[in-house]
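Listed next as structure tokens is one chain, alone, in the form predicted alone.
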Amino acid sequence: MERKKMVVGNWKMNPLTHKEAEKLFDAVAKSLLWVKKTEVVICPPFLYVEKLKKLSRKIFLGAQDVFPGDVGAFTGEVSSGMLYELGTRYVILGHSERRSFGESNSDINKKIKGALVVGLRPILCVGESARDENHGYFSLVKTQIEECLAGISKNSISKVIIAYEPIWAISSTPGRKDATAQDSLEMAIFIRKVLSDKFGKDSGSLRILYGGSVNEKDALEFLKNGGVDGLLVGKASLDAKKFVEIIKICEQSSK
């Protein structure tokens, strides 16, 4: 069975108001009447989810993080169950910005397990901060995958999405460099090998996305030659015109 293509927009801590959030979301939603082969997910800040879910059935909503516990004395946290009840169906986990705050693979593993229990589909971010001549970055990504997915059953692995996001290519990284489709392809092949070794044929339907300053200019190249099933879009998802163009490119590449 062919894996459905996917475009995920990560709004991060944007925009400032509900009004701006609704305007951006609505502009994207109204442009997606023609989309049939691409799954579109937008991950806004928590507090915008409830209003946005009423604006479109075409767009799935996701969260940018979650707390691994259920209910209890956890000041300031939001659980997987709360997110699901709110209307989210996906959650980004292990993003490099969260990891930079000290989040470990073990922390992410607990969050993935909690998300799967309630029906949320985790989008697990993996990626290296730099590429060394000895190719040590392969070992780093392998460790991220193995530790973050430790104890996940073969029955559940197809519900997980992997987003390869080389930190050195992210726009907020000092001295960033552009990643190429070849960089993505190389890592996508490696990730599939790691998953196959760990989960066997059960991992065959798992989708791999590319993220890392992807935009409407390089989207086709990554989709065509990067070995991925879709894209995790950051900055460009805050511009409705650019984001819709990326979705259009993804849709056309599925033909």
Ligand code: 13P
Given for the second form:
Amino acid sequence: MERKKMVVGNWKMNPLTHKEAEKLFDAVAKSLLWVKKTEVVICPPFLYVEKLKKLSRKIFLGAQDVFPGDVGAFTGEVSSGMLYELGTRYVILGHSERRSFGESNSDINKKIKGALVVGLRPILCVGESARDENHGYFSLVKTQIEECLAGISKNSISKVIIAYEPIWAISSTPGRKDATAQDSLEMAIFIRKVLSDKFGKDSGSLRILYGGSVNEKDALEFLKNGGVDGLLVGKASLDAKKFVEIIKICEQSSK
Ligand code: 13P
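If the structure you just shared is the form predicted alone, then what does the corresponding form predicted in complex with this ligand look like?
Expanding to the full complex; the earlier chain stays at the top.
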């Protein structure tokens, strides 16, 4: 099944000012005139979205979290409806950095449902913190997928994107190690099997991304041999040159 490739930049809590955000975004936007086959998404801190959306029609904007309500007495929170209204079309959910604050699969499930209702596409992050000899990480990822996607209809499943992010490979993890394309391939095959058991052929159009210290040097290897439809990029997305290079590699690797 033909699935459009995608590259997503997760800026996390960067940069510090509007000015820097616009400079970075603009530098990426200006370099993307040739992009045809790759969907490019940037997820900045949401307060930058209003200005950034005016700078490019080619780049989709995404958020990094959402609250599973509509409106109401939820101090400090932002809802899916508000994010959609603001101009975002994607939302990263279940990122390991948020799970580390205590977010559970059941919390993420509510957020995914709320996002889908208003037309935001959830990018669900899954992944283990360490690998064990008994391959227990497969069942951990299976549980994450099953619990986070519980009650999602077969009709909606193609709107979901799954990002496999082994926490031990993410740049902010102390003592991190490189994951290989083979690690990504094995997990991507496993995730497809879990999805197909749960959602049948409707899951065939769902895209799976790899994320975990992807840079311009290893992007091709993950795209060619990692069994994925794109990449979720953290640190390297804060460097316009590196991020554009990754998009270029993705574009060239698409059929
Ligand atoms: P790095 O690319 O900085 O390792 O971040 C990966 C990630 O967490 C993207 O969501």
